[in-house]
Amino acid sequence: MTTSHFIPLAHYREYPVEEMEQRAAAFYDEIRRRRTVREFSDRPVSRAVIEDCLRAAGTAPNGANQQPWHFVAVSDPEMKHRIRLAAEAEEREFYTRRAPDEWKEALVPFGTNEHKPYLDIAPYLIAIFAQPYALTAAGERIKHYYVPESVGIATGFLIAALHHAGLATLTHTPSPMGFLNELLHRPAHERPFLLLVAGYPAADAKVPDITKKPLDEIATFV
């Protein structure tokens, strides 16, 4: 049976209350500037930026520290184009056959359709895979726990890190996404979770005129 091993909490930093409030307010001011972008520039992005943002995502809390995720950062133009073609094929099915009318109506304010040129234009596509289980060298399965929750938290960390670094992002979820396993040579036991588009926004980028719910509609203090 595995035994527990603990070490001192060495890196925690406590701040005076006033500084805590300032830091919380400053983070809110920064993160509320984040917007989902569908118009990207083709300006190159430093790989070092992407690497450190992925490292940040890898620090996310997760079930039993099993870290049930894998990130594939795609910058090769040919591979990005192949992903675009496959994603657009699924999106055509969605918009023309699979999506119920109420779902398509909900998407009208955002002007989305089956055409995804940003998958070619943006310098990075980050395919995020969830791992329901791991495989040992002998081929035995090790079950992972709280996989969707863990990968969702890591994805949130990644989006925040990319924004903090000065990049724009778009979460893209064509359904199904099995083509990502095939194109990116990921094993069958990994499930595509999300395709994250990352780069600089286009100089003339526009975003929908929307607002977020106020605090009293999203939180309750008891």
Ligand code: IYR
Given for the second form:
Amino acid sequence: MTTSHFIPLAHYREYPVEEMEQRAAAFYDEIRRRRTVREFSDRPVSRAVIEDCLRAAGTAPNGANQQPWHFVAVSDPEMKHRIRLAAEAEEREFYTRRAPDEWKEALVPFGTNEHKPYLDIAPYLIAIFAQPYALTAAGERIKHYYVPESVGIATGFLIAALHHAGLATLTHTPSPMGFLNELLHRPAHERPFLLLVAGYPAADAKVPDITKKPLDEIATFV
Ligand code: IYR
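Form predicted alone done, so how does the form predicted in complex with 3-iodo-tyrosine look?
Shown next: the complete complex, the earlier chain at its head.
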């Protein structure tokens, strides 16, 4: 029988309201500078930074604390190239056949296409896998709960951590992504969730001229 075990909430910090307001504003100021980048520099990135950002991702709230995720940080140029070739093959299909015109129209402002040179250039590709269930050594399945929510939150933490550290990211979603299981030797029951490209932006990187919805459009207070 499983039992529960509680300990005091030791690490919570309360701030005076004014400091809380300053902190909230400062965080907004920092996170609003984050931009999705598609032009990366090949400058190497400290592995210690990636490790701490992954540790931060691993603290995300998740269903029943089952932590239904696995991150594969790829820096090996050969593996990055294999991922690029496989992603571009899927993307070629997407842009020439699979994507309905309405979808392609929605992507025009971002100038995306089937060419993904950043998969070779960026120093790190982080493949994020979701685990719908765990497999015991005996081959028994242990169901995981709220898997997409959990992995989505962890990915958000990871993106925020990388940005906070001073790195640029791109959430890349070649579809389908099954090739990642094969290339990265992940078990068949794990689902590739997202391929996060991370590194320094290219010195001359450009980003689309887009804006975010204002608060009154995205939130309601009742
Ligand atoms: N996965 C494709 C297409 C794509 C789709 C959306 I929605 C985007 O916001 C961006 C791209 C690609 O990576 O090009």
